[in-house]
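Take a look at this single chain in structure tokens; it is the form predicted alone.
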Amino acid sequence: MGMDSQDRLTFDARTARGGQVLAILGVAAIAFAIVFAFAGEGGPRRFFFSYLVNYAFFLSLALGALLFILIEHATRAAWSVVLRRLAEATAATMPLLAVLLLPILLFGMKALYPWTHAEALSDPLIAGKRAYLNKSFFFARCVVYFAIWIRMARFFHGRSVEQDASGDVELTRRMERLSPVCLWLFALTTTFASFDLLMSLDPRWYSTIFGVYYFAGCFLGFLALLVLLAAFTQAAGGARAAITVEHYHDVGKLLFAFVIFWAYIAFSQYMLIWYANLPEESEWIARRQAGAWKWVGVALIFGHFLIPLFALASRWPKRRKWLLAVGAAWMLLFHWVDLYWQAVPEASPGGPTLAVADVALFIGMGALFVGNIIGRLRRAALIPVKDPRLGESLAFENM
């Protein structure tokens, strides 16, 4: 099967107009969150904890690209060749979000992070971290993450572009061989960021399972995505012989099979910190068992592992390309959920409580994001156009 000639591979003036539009709207809610926030409702400290979560939540989509990109070229898969530029450009993003970790790097340490509180040197088990927990290696390691993925990004997404006008099948060939480096730099990075940007909000506790929960999370939200993504371009008019009900199936088996390790990871840490009932760690999951929170762990149990599970298990909606869609938006939710829940209660330990700044900030950051994504698309082809694999890709068929 070949591509077919009418196939559209860009954007029109009319979307690539719509992402400007979201940037717009991006600055527009992120000011209005902090507006809002500053005035009255939960004060500076509340609303890093909802900048924290939404940027974690974005942030962990833009991660899982880059894993997808990796795990792609280290296996040769040459299904999925159509839907990589998707990923490649979710990827890219990744200057956008080191901009945006600065508003909590500048302003928010304070507000997010007790360890950063000359007072809490009193307690022992924060004082005997203090070689690790100081702002100053804590901004070096943010640059150290961020130079290491943008650098990764940058240089899968530029010599895929590259291929689309020389056909070189070296390209291919040195992205192959980068990969599986680059799988090592990808653990290690990802597992320490989400020590800093989330496990450390709690000084005291710590989960050597934690990096994986998280990444488990960036996987499964970059999946979701990816799917409304495919159908966002479809919609849009683009790729529409090249993406297939095909392609749309094995993003939508993989979605199962990381709804499983979920909840497997997330079970596994549950159940150690249970088992060892050490103070430092137990806390950490009383809080979240306390009041109404035990009530957002329940919601998750079902809403994140329990209906996917059982929605995805069938071939049938995996096939039906708007069903599929439903399912990953309602997975990209539960990602926020399991996000909020990580982070929210060291704020509220009494409760859930939805801000206006939590919605804001996901609304702000999430068209900064996705009009971010269309501007890298309307540059290049939306799929890689000679990529030695694509015809292989083009007549993927499920057994």
Second form
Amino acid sequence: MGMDSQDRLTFDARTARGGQVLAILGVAAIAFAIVFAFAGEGGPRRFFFSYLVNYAFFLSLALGALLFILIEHATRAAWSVVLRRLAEATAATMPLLAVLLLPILLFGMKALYPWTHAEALSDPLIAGKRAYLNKSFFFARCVVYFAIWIRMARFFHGRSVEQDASGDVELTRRMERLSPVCLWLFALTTTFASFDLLMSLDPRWYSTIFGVYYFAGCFLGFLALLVLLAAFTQAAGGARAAITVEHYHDVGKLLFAFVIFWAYIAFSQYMLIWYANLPEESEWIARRQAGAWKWVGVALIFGHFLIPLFALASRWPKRRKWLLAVGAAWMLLFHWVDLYWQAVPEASPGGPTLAVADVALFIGMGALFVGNIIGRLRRAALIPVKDPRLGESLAFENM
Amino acid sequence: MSSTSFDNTFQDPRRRAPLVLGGHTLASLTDRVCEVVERPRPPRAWYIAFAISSTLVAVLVSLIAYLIGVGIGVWGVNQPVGWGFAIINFVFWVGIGHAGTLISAILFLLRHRWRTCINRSAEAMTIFAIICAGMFPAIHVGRVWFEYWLAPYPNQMFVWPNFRSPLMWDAFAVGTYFTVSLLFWYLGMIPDLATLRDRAKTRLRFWVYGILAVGWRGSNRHWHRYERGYLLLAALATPLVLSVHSVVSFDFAVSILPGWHSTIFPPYFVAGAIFSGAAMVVTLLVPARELFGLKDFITPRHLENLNKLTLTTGSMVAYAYIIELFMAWYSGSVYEKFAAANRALGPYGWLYCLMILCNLVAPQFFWFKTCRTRALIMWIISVLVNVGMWLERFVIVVVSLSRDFLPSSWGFYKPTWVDLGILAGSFGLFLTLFLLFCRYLPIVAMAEVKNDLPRENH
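Following the display of the form predicted alone, present the structure of the form predicted in complex with its partner chain.
So here's everything in the complex, that chain up top.
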């Protein structure tokens, strides 16, 4: 099976314009959230928690995309070649995410991180971490993370687009050769970024598996996004012949596998802390089981694990594009709830509250994020048209 | 016929490397693999290895008899180190098994076709490693005649095992793992056993392989059922790759002992298990392919991929070491900090340094293709990795136990000659079983590899 010459491999002007509209909508929604938050509800502290949850959410999707690219190159995968451009465009939102981090760094540190308060240093546990948990080192780390992420995203997106024109096989070899080293960089930066952004919300608490937990969410979240992006691309008339039900089926399988992987990591963290019951660790869990928070935890067990476990087990839903898309949207929702459950109990220990800013910032950042992805996709073909493994990917069939 | 000088480790994205070398046809492949089983005598090296390994088994059996007769006081275990070699060896051997299941189940689901040439031997290794592993907790309980107490059966005294104990979970996890691995291995072997049956020249062989082949006729329906069953068992075995060593890690991580209680333990143990398992596959296959003339099927590419797997999982282990060290400092807990420092600077510090050398430094050579493809170099590294992973379990079990919160209860653990003898004996048992497997069962999954032969050779 060769490439279908009738297949349109670029976005039309309408879709491109839609992307620009989304960007404007995004800025508007964020502005609305700011005005609304400072005008009343919850004040700046709650606003920044909304901001952080949504930020960690979209960052995790871009990181998941980067990881997807790296793994596919490292394993010489062929099935996923037709989907790789979507991942590359998602990872290419890194500069946008760097800009979106600025409000946290400039205005949100005090609201979010107790270790920035002068009085926190009277706690010897927090004072002992000052060498790591201090503002200037925190900022420096963020610069390093984004320097690495932007560089990697640029490199893999850039070389791939370059190959569209030249068809040079050497580019594939270069990306494959570099991917293992990049995986190392990815693992360390993502882990420490998750410690910084999320774990240090409670500076007394620590968990060695936390980086893996965030990583599991990153990859699961991106796989769900990938289903939606592919379905959207095809609905907009792109790559209709290139991306087949076989590719959806395979993403569905990975999604299923990572639903289990996430649960495995989440269970490991919870069970080990619960069983040992050391006060410095279990207070984090206790806060998430106090009051109505425990129902969010229960919702995660069902929504993030048991329901998708059964819903995605058979091949039937995985081979139905729109059904799988519903499942993917569901997973994204619960990935968001997972991050909400990790962050917000620190701000409102009494029970979960849904602030207007939670939703408005989701819409705002989401619109900017998706608009940015569409903008990236518009500038090149929707699939890597001269990838040496493209033929294998187009002809791919599940047994 | 053999053209093993052909390099199939090239990296060309435009074409996939051949997985079988030497221009084999379906018939020549069958002949070559069956020849290992059918030749009247195995090579001389087999006899030498078997003599050594079966002697070690004799040592093992006598030492276990001695242990049961006298009691576990003949070991070096005492307060505060109540878990010595027995638990170290248990964790070590369970870990070795993991690569087999990863190769047979996970790589199958991920459609990594290179698995077909090595999955049979890797799975066999898994089974034998679990046999060695299971032995240790069994003899560690001291009164082996009460072993059946582990089984939760209704009894008139209403005494149940403690379901909150991770040791109990171990019994279930390892038991399930062994059962599923055995079924998976056996199911995959049925078509090949039927081939051996059909080629049998003696009555005895005909009957034995005939019974083992459970009436396989190679009909369309047989193949259909077989492939469904294989897929389902692969899917069932996949979570087991993660769960078994996770449960083993719970033995330590549910406690509050610094150095044991760490939430990263489950995935870290799994990565370490696959790390040592992949290295063990290399340790066994490098000589085996030489000895039995299987270089056309177990090619440089297979070995290179195994070495990449070793490097990948070794990197995960390195990641866990880094995070553990960082978190020991970040936690702010004096006990965590002490435990981390005590590993490197305490009385067992030299073992820790050796472990770092074997587990972190040695696999780094696999970044270079020369080291991934040269038999001698990879064999040495794979042995070092196994030494390192055994030492890692020693560091975790003994170093943490020997110095906990109270300096007045500290102690020093030294193994006795019985400990060392049983460890050596377990290697003897493992090797004996593997040698018997090589001699009497098809080492390469013929039916599966045939799918990977180039079409023109059919």
